[in-house]
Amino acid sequence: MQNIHLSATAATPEVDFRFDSHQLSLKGESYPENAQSFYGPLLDAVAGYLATLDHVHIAVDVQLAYFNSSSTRLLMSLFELLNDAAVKGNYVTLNWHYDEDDDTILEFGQEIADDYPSLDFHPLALVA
(Lines of atoms letter the chains of each structure in order from A and count residues from 1; the text may use other names and numbers.)
(Lines give C-alpha, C1' and ligand atoms only; values in the text may rest on other atoms or scores of the structure.)
Protein backbone atom coordinates (compact mmCIF):
# COMPACT_ATOMS: atom_id res chain seq x y z
CA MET A 1 0.00 0.00 0.00
CA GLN A 2 1.39 3.36 -0.99
CA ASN A 3 1.86 5.93 1.76
CA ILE A 4 -0.09 9.18 1.53
CA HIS A 5 1.31 12.60 2.31
CA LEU A 6 -0.75 15.72 1.64
CA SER A 7 0.52 19.10 2.72
CA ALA A 8 -1.81 21.29 4.72
CA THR A 9 -3.74 24.04 2.98
CA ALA A 10 -5.72 26.89 4.50
CA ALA A 11 -8.78 24.60 4.63
CA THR A 12 -7.39 21.06 4.83
CA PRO A 13 -5.10 19.34 7.32
CA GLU A 14 -1.73 17.81 6.68
CA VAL A 15 -2.24 14.12 6.05
CA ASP A 16 0.64 11.75 6.67
CA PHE A 17 -0.49 8.13 6.41
CA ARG A 18 2.57 5.90 6.59
CA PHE A 19 0.92 2.57 6.05
CA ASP A 20 4.28 0.79 5.89
CA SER A 21 5.07 1.78 9.49
CA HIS A 22 1.43 1.77 10.70
CA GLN A 23 1.48 5.48 11.62
CA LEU A 24 -1.33 7.79 10.60
CA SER A 25 -1.37 11.51 11.27
CA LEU A 26 -3.73 14.44 10.71
CA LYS A 27 -2.61 17.93 11.65
CA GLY A 28 -4.00 21.41 11.12
CA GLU A 29 -7.50 22.67 10.39
CA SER A 30 -10.25 20.99 8.42
CA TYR A 31 -13.01 22.89 6.67
CA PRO A 32 -12.73 21.88 3.02
CA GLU A 33 -15.35 23.15 0.61
CA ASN A 34 -16.31 19.53 -0.11
CA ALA A 35 -15.31 17.31 2.80
CA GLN A 36 -16.45 14.15 1.02
CA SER A 37 -14.13 14.75 -1.92
CA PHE A 38 -11.21 15.38 0.45
CA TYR A 39 -11.83 12.59 2.98
CA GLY A 40 -13.51 10.03 0.74
CA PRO A 41 -10.31 8.79 -0.97
CA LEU A 42 -8.49 8.82 2.37
CA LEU A 43 -11.20 6.71 4.00
CA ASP A 44 -11.06 4.29 1.07
CA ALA A 45 -7.28 4.00 1.43
CA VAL A 46 -7.52 3.43 5.19
CA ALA A 47 -10.26 0.82 4.74
CA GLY A 48 -8.12 -1.02 2.20
CA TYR A 49 -5.10 -0.83 4.48
CA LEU A 50 -7.00 -2.05 7.54
CA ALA A 51 -8.46 -4.99 5.64
CA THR A 52 -4.93 -6.40 5.22
CA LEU A 53 -3.96 -6.29 8.90
CA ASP A 54 -3.96 -8.90 11.60
CA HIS A 55 -2.72 -8.17 15.14
CA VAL A 56 -0.84 -5.02 14.18
CA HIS A 57 -0.20 -1.97 16.38
CA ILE A 58 -1.37 1.20 14.64
CA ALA A 59 -0.48 4.63 16.01
CA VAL A 60 -2.80 7.47 15.09
CA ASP A 61 -1.93 11.07 15.91
CA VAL A 62 -4.61 13.72 15.51
CA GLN A 63 -3.79 17.36 16.08
CA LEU A 64 -6.67 19.36 14.67
CA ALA A 65 -7.22 22.90 15.88
CA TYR A 66 -10.56 23.25 14.10
CA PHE A 67 -12.91 21.13 11.97
CA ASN A 68 -16.32 21.95 10.60
CA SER A 69 -19.42 19.80 10.83
CA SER A 70 -18.96 18.08 7.47
CA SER A 71 -15.39 17.19 8.43
CA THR A 72 -16.63 15.91 11.77
CA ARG A 73 -18.92 13.39 10.11
CA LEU A 74 -16.09 12.02 7.99
CA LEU A 75 -13.62 12.01 10.85
CA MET A 76 -16.10 9.90 12.79
CA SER A 77 -16.12 7.49 9.86
CA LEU A 78 -12.34 7.27 10.12
CA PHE A 79 -12.50 6.53 13.85
CA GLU A 80 -15.20 3.93 13.24
CA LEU A 81 -12.93 2.15 10.74
CA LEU A 82 -10.08 2.21 13.24
CA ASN A 83 -12.32 1.00 16.06
CA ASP A 84 -13.54 -1.88 13.90
CA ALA A 85 -9.91 -2.81 13.19
CA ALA A 86 -9.24 -2.84 16.93
CA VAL A 87 -12.27 -5.04 17.55
CA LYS A 88 -10.90 -7.47 14.96
CA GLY A 89 -7.65 -7.93 16.88
CA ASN A 90 -5.43 -5.01 15.97
CA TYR A 91 -4.21 -2.55 18.59
CA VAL A 92 -4.98 1.07 17.77
CA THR A 93 -3.53 3.93 19.80
CA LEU A 94 -5.21 7.29 19.26
CA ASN A 95 -3.04 10.17 20.44
CA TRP A 96 -5.35 13.15 20.62
CA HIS A 97 -3.29 16.36 20.70
CA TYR A 98 -5.10 19.50 21.79
CA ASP A 99 -4.24 23.01 22.91
CA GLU A 100 -4.34 23.03 26.70
CA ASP A 101 -6.78 25.98 26.57
CA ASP A 102 -9.14 24.39 24.05
CA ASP A 103 -11.81 22.51 25.98
CA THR A 104 -13.94 21.99 22.86
CA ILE A 105 -11.32 19.93 21.06
CA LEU A 106 -10.57 17.97 24.24
CA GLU A 107 -14.28 17.23 24.76
CA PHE A 108 -14.60 16.04 21.17
CA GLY A 109 -11.70 13.68 21.73
CA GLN A 110 -13.34 12.36 24.87
CA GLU A 111 -16.55 11.75 22.90
CA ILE A 112 -14.53 9.69 20.43
CA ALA A 113 -13.09 7.69 23.31
CA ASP A 114 -16.63 7.08 24.61
CA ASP A 115 -18.08 6.20 21.20
CA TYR A 116 -15.18 3.96 20.12
CA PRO A 117 -14.03 2.17 23.26
CA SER A 118 -11.70 -0.25 21.46
CA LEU A 119 -9.35 2.62 20.63
CA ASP A 120 -6.57 3.19 23.15
CA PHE A 121 -7.22 6.91 23.61
CA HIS A 122 -4.55 9.25 24.94
CA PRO A 123 -5.35 12.97 25.32
CA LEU A 124 -2.13 14.96 25.07
CA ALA A 125 -2.21 18.65 25.98
CA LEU A 126 -0.05 20.97 23.92
CA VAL A 127 1.49 23.51 26.25
CA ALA A 128 2.13 26.94 24.76
Given for the second form:
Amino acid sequence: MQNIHLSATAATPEVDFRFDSHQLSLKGESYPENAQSFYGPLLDAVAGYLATLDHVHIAVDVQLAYFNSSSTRLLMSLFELLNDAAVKGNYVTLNWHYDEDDDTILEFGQEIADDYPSLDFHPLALVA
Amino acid sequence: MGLAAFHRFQDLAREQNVVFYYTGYFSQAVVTAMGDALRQRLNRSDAANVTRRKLFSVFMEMAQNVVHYSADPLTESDDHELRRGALWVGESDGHFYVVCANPIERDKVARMQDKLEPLRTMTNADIKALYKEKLRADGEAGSKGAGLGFLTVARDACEPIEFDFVDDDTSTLFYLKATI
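Right, the form predicted alone is done, so what does the form predicted together with the partner chain look like?
Everything in the complex follows now, all chains and molecules, and the chain you saw is the first one.
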Protein backbone atom coordinates (compact mmCIF):
# COMPACT_ATOMS: atom_id res chain seq x y z
CA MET A 1 0.00 0.00 0.00
CA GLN A 2 1.48 3.31 -1.11
CA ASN A 3 1.77 5.95 1.62
CA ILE A 4 -0.05 9.22 0.91
CA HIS A 5 1.37 12.62 1.66
CA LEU A 6 -0.44 15.78 0.58
CA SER A 7 0.81 19.19 1.69
CA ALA A 8 -1.71 21.51 3.30
CA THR A 9 -3.31 24.24 1.21
CA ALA A 10 -5.46 27.13 2.46
CA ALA A 11 -8.56 24.99 2.02
CA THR A 12 -7.31 21.44 2.51
CA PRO A 13 -5.45 19.79 5.38
CA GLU A 14 -2.05 18.15 5.35
CA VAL A 15 -2.63 14.47 4.78
CA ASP A 16 0.03 12.09 6.04
CA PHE A 17 -1.12 8.49 5.75
CA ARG A 18 1.85 6.22 6.57
CA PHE A 19 0.21 2.92 5.91
CA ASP A 20 3.56 1.10 6.31
CA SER A 21 3.86 2.22 9.95
CA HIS A 22 0.08 2.37 10.62
CA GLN A 23 0.07 6.07 11.38
CA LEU A 24 -2.55 8.32 9.79
CA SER A 25 -2.69 12.05 10.31
CA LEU A 26 -4.80 14.99 9.15
CA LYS A 27 -3.76 18.48 10.11
CA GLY A 28 -4.94 21.93 9.11
CA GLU A 29 -8.21 23.23 7.74
CA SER A 30 -10.78 21.68 5.48
CA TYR A 31 -13.07 23.64 3.19
CA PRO A 32 -12.31 22.32 -0.29
CA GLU A 33 -14.40 23.40 -3.25
CA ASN A 34 -15.66 19.85 -3.59
CA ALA A 35 -15.25 17.80 -0.43
CA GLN A 36 -16.28 14.60 -2.18
CA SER A 37 -13.53 14.85 -4.79
CA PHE A 38 -10.92 15.63 -2.12
CA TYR A 39 -11.93 12.95 0.39
CA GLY A 40 -13.26 10.28 -2.00
CA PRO A 41 -9.83 8.99 -3.12
CA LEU A 42 -8.50 9.17 0.46
CA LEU A 43 -11.43 7.12 1.76
CA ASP A 44 -10.87 4.56 -1.00
CA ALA A 45 -7.18 4.29 -0.09
CA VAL A 46 -7.94 3.90 3.62
CA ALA A 47 -10.59 1.26 2.89
CA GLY A 48 -8.09 -0.67 0.74
CA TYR A 49 -5.45 -0.44 3.46
CA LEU A 50 -7.79 -1.51 6.26
CA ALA A 51 -9.05 -4.52 4.29
CA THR A 52 -5.61 -6.13 4.53
CA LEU A 53 -5.13 -5.77 8.29
CA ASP A 54 -5.56 -8.14 11.18
CA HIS A 55 -4.76 -7.34 14.81
CA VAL A 56 -2.80 -4.24 13.96
CA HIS A 57 -2.49 -1.12 16.11
CA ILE A 58 -3.32 1.97 14.06
CA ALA A 59 -2.62 5.44 15.45
CA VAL A 60 -4.76 8.23 14.01
CA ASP A 61 -4.01 11.89 14.75
CA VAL A 62 -6.54 14.52 13.75
CA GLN A 63 -5.74 18.17 14.31
CA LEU A 64 -8.23 20.17 12.32
CA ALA A 65 -8.71 23.79 13.30
CA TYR A 66 -11.73 24.21 11.03
CA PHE A 67 -13.81 22.08 8.69
CA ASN A 68 -16.86 23.16 6.75
CA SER A 69 -20.20 21.39 6.68
CA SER A 70 -19.49 19.40 3.51
CA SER A 71 -16.21 18.06 4.96
CA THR A 72 -18.00 17.01 8.12
CA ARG A 73 -19.92 14.08 6.72
CA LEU A 74 -16.88 12.78 4.83
CA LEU A 75 -14.84 12.88 8.01
CA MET A 76 -17.57 10.82 9.66
CA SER A 77 -17.21 8.28 6.84
CA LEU A 78 -13.48 8.05 7.57
CA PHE A 79 -14.14 7.31 11.25
CA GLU A 80 -16.76 4.77 10.31
CA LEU A 81 -14.17 2.88 8.24
CA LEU A 82 -11.72 2.99 11.13
CA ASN A 83 -14.36 1.84 13.59
CA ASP A 84 -15.25 -1.10 11.35
CA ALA A 85 -11.57 -2.07 11.31
CA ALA A 86 -11.50 -1.92 15.11
CA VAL A 87 -14.63 -4.09 15.31
CA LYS A 88 -12.84 -6.64 13.12
CA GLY A 89 -10.02 -7.04 15.62
CA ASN A 90 -7.64 -4.19 14.99
CA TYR A 91 -6.83 -1.60 17.62
CA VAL A 92 -7.42 2.00 16.58
CA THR A 93 -6.33 4.98 18.68
CA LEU A 94 -7.85 8.31 17.69
CA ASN A 95 -5.95 11.29 19.06
CA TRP A 96 -8.32 14.22 18.66
CA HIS A 97 -6.43 17.50 18.98
CA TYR A 98 -8.48 20.65 19.57
CA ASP A 99 -7.87 24.19 20.79
CA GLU A 100 -8.71 24.30 24.46
CA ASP A 101 -11.46 26.90 23.94
CA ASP A 102 -12.91 25.31 20.81
CA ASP A 103 -16.11 23.60 21.94
CA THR A 104 -17.31 22.96 18.40
CA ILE A 105 -14.36 20.76 17.48
CA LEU A 106 -14.37 19.05 20.89
CA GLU A 107 -18.10 18.29 20.61
CA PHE A 108 -17.62 16.86 17.13
CA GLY A 109 -14.90 14.60 18.55
CA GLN A 110 -17.30 13.47 21.26
CA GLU A 111 -19.91 12.69 18.61
CA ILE A 112 -17.38 10.43 16.92
CA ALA A 113 -16.57 8.74 20.22
CA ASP A 114 -20.31 8.17 20.87
CA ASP A 115 -21.05 6.86 17.39
CA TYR A 116 -17.94 4.75 16.97
CA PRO A 117 -17.27 3.26 20.40
CA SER A 118 -14.68 0.76 19.14
CA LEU A 119 -12.24 3.62 18.57
CA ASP A 120 -9.92 4.36 21.47
CA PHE A 121 -10.70 8.07 21.59
CA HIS A 122 -8.31 10.55 23.24
CA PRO A 123 -9.28 14.21 23.24
CA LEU A 124 -6.11 16.28 23.55
CA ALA A 125 -6.41 20.00 24.29
CA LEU A 126 -3.91 22.26 22.57
CA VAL A 127 -3.06 24.93 25.09
CA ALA A 128 -2.55 28.34 23.49
CA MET B 1 -22.38 55.10 -11.55
CA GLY B 2 -20.63 58.43 -11.28
CA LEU B 3 -17.91 58.99 -8.72
CA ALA B 4 -20.30 60.99 -6.55
CA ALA B 5 -22.61 58.00 -6.31
CA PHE B 6 -19.62 55.79 -5.55
CA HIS B 7 -18.65 58.22 -2.78
CA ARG B 8 -22.15 57.96 -1.26
CA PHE B 9 -21.90 54.19 -1.47
CA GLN B 10 -18.54 54.27 0.34
CA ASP B 11 -19.90 56.63 2.99
CA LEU B 12 -22.87 54.39 3.66
CA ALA B 13 -20.57 51.37 3.97
CA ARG B 14 -18.38 53.25 6.43
CA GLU B 15 -21.37 54.43 8.49
CA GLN B 16 -22.62 50.87 8.68
CA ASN B 17 -19.20 49.54 9.79
CA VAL B 18 -18.90 47.25 6.81
CA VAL B 19 -15.82 45.08 7.13
CA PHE B 20 -16.16 44.15 3.49
CA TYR B 21 -18.68 43.79 0.75
CA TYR B 22 -18.32 41.76 -2.41
CA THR B 23 -20.73 41.39 -5.24
CA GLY B 24 -20.19 39.58 -8.49
CA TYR B 25 -19.10 36.10 -9.38
CA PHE B 26 -17.89 33.82 -6.59
CA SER B 27 -15.33 31.07 -7.10
CA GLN B 28 -13.50 28.96 -4.54
CA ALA B 29 -10.42 31.16 -5.14
CA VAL B 30 -12.42 34.33 -4.38
CA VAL B 31 -13.87 32.71 -1.25
CA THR B 32 -10.44 31.58 -0.01
CA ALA B 33 -8.96 35.04 -0.56
CA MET B 34 -11.87 36.74 1.21
CA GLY B 35 -11.59 34.26 4.07
CA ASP B 36 -7.92 35.11 4.42
CA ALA B 37 -8.65 38.86 4.43
CA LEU B 38 -11.37 38.33 7.03
CA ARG B 39 -9.00 36.42 9.29
CA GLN B 40 -6.36 39.12 9.05
CA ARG B 41 -8.95 41.75 9.86
CA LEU B 42 -10.11 39.73 12.88
CA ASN B 43 -6.54 39.29 14.09
CA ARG B 44 -6.42 43.06 14.48
CA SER B 45 -9.67 43.15 16.44
CA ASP B 46 -10.20 42.21 20.05
CA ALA B 47 -12.84 39.60 19.18
CA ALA B 48 -12.63 36.43 21.25
CA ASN B 49 -11.22 33.33 19.56
CA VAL B 50 -14.61 31.66 19.73
CA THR B 51 -16.23 34.61 17.94
CA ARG B 52 -13.54 34.60 15.25
CA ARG B 53 -14.00 30.93 14.56
CA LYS B 54 -17.78 31.19 14.40
CA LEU B 55 -17.64 34.22 12.13
CA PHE B 56 -15.22 32.45 9.80
CA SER B 57 -17.44 29.37 9.78
CA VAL B 58 -20.60 31.36 8.95
CA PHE B 59 -18.75 33.34 6.30
CA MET B 60 -17.45 30.14 4.69
CA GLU B 61 -20.81 28.34 4.68
CA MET B 62 -22.55 31.34 3.11
CA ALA B 63 -19.83 32.07 0.55
CA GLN B 64 -19.59 28.43 -0.56
CA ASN B 65 -23.38 28.36 -0.74
CA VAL B 66 -23.19 31.08 -3.39
CA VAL B 67 -20.50 29.14 -5.28
CA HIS B 68 -22.56 25.96 -5.28
CA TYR B 69 -26.19 27.04 -5.39
CA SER B 70 -26.67 30.49 -6.90
CA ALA B 71 -29.03 30.24 -9.87
CA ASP B 72 -26.74 32.43 -11.98
CA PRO B 73 -23.72 30.36 -12.96
CA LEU B 74 -21.02 31.38 -15.42
CA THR B 75 -19.86 27.78 -15.60
CA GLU B 76 -21.56 24.46 -16.24
CA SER B 77 -19.48 21.85 -14.44
CA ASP B 78 -19.49 21.08 -10.72
CA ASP B 79 -15.78 21.83 -10.46
CA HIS B 80 -14.34 25.32 -10.61
CA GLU B 81 -17.78 26.76 -10.32
CA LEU B 82 -18.39 30.47 -10.66
CA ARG B 83 -21.77 31.80 -9.59
CA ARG B 84 -23.19 35.24 -8.90
CA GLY B 85 -24.06 36.60 -5.49
CA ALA B 86 -23.17 39.12 -2.84
CA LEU B 87 -21.71 38.90 0.62
CA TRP B 88 -21.44 41.50 3.31
CA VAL B 89 -19.62 41.30 6.65
CA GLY B 90 -20.25 44.12 9.11
CA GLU B 91 -20.21 45.14 12.73
CA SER B 92 -23.15 46.46 14.69
CA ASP B 93 -23.86 46.84 18.41
CA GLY B 94 -20.75 44.92 19.38
CA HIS B 95 -21.53 41.96 17.12
CA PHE B 96 -20.37 40.88 13.73
CA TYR B 97 -22.89 39.85 11.14
CA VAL B 98 -22.75 38.24 7.71
CA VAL B 99 -25.36 38.70 4.98
CA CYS B 100 -25.37 36.83 1.71
CA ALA B 101 -27.63 37.24 -1.29
CA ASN B 102 -27.95 35.19 -4.44
CA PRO B 103 -30.58 34.40 -7.06
CA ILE B 104 -32.39 31.09 -6.69
CA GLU B 105 -34.97 29.36 -8.83
CA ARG B 106 -38.48 30.30 -7.81
CA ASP B 107 -39.57 26.70 -7.27
CA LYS B 108 -36.94 26.29 -4.53
CA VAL B 109 -38.44 28.99 -2.30
CA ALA B 110 -41.00 26.84 -0.49
CA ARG B 111 -38.49 24.10 0.30
CA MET B 112 -35.91 26.54 1.61
CA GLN B 113 -38.52 28.32 3.69
CA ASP B 114 -39.50 25.00 5.27
CA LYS B 115 -35.87 24.38 6.20
CA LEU B 116 -35.08 27.87 7.45
CA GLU B 117 -38.24 28.91 9.31
CA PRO B 118 -37.98 26.30 12.10
CA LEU B 119 -34.37 27.33 12.75
CA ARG B 120 -35.58 30.79 13.78
CA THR B 121 -37.53 29.58 16.77
CA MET B 122 -35.35 26.70 17.89
CA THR B 123 -33.12 26.97 20.95
CA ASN B 124 -29.40 26.46 20.59
CA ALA B 125 -29.76 23.02 22.16
CA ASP B 126 -32.50 22.11 19.64
CA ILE B 127 -30.31 23.26 16.76
CA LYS B 128 -27.41 21.17 17.99
CA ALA B 129 -29.67 18.15 18.40
CA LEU B 130 -31.04 18.55 14.85
CA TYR B 131 -27.48 18.99 13.57
CA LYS B 132 -26.50 15.69 15.17
CA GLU B 133 -29.54 13.98 13.71
CA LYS B 134 -28.81 15.29 10.18
CA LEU B 135 -25.15 14.35 10.52
CA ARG B 136 -26.20 10.74 10.92
CA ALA B 137 -28.84 10.84 8.18
CA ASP B 138 -28.01 10.16 4.55
CA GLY B 139 -27.07 13.14 2.40
CA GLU B 140 -29.91 14.93 0.68
CA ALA B 141 -30.45 14.44 -3.03
CA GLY B 142 -29.28 17.49 -4.96
CA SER B 143 -27.04 18.69 -2.15
CA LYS B 144 -23.36 19.10 -2.94
CA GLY B 145 -22.62 19.53 0.71
CA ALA B 146 -23.97 17.56 3.55
CA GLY B 147 -27.33 19.28 3.99
CA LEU B 148 -25.75 20.74 7.10
CA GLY B 149 -24.98 24.24 5.80
CA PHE B 150 -27.94 26.18 7.18
CA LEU B 151 -27.77 24.25 10.44
CA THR B 152 -24.11 25.14 10.77
CA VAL B 153 -24.92 28.82 10.21
CA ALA B 154 -27.76 28.69 12.78
CA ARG B 155 -25.53 26.80 15.23
CA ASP B 156 -22.77 29.42 15.05
CA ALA B 157 -25.11 32.46 15.20
CA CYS B 158 -25.89 34.09 18.54
CA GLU B 159 -29.34 35.28 17.45
CA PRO B 160 -32.03 33.71 15.27
CA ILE B 161 -31.03 33.81 11.62
CA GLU B 162 -32.97 36.17 9.34
CA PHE B 163 -33.89 35.45 5.75
CA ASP B 164 -35.96 36.88 2.94
CA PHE B 165 -36.98 36.07 -0.61
CA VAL B 166 -37.41 38.99 -3.01
CA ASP B 167 -38.80 38.45 -6.50
CA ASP B 168 -37.30 40.23 -9.47
CA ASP B 169 -38.18 39.81 -13.14
CA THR B 170 -36.70 36.44 -13.81
CA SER B 171 -35.77 34.86 -10.51
CA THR B 172 -35.97 35.27 -6.77
CA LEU B 173 -33.22 36.77 -4.65
CA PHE B 174 -32.49 34.87 -1.47
CA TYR B 175 -31.08 36.81 1.50
CA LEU B 176 -29.68 35.27 4.65
CA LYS B 177 -28.29 37.09 7.68
CA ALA B 178 -26.55 35.71 10.75
CA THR B 179 -25.26 37.63 13.76
CA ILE B 180 -22.27 36.24 15.62
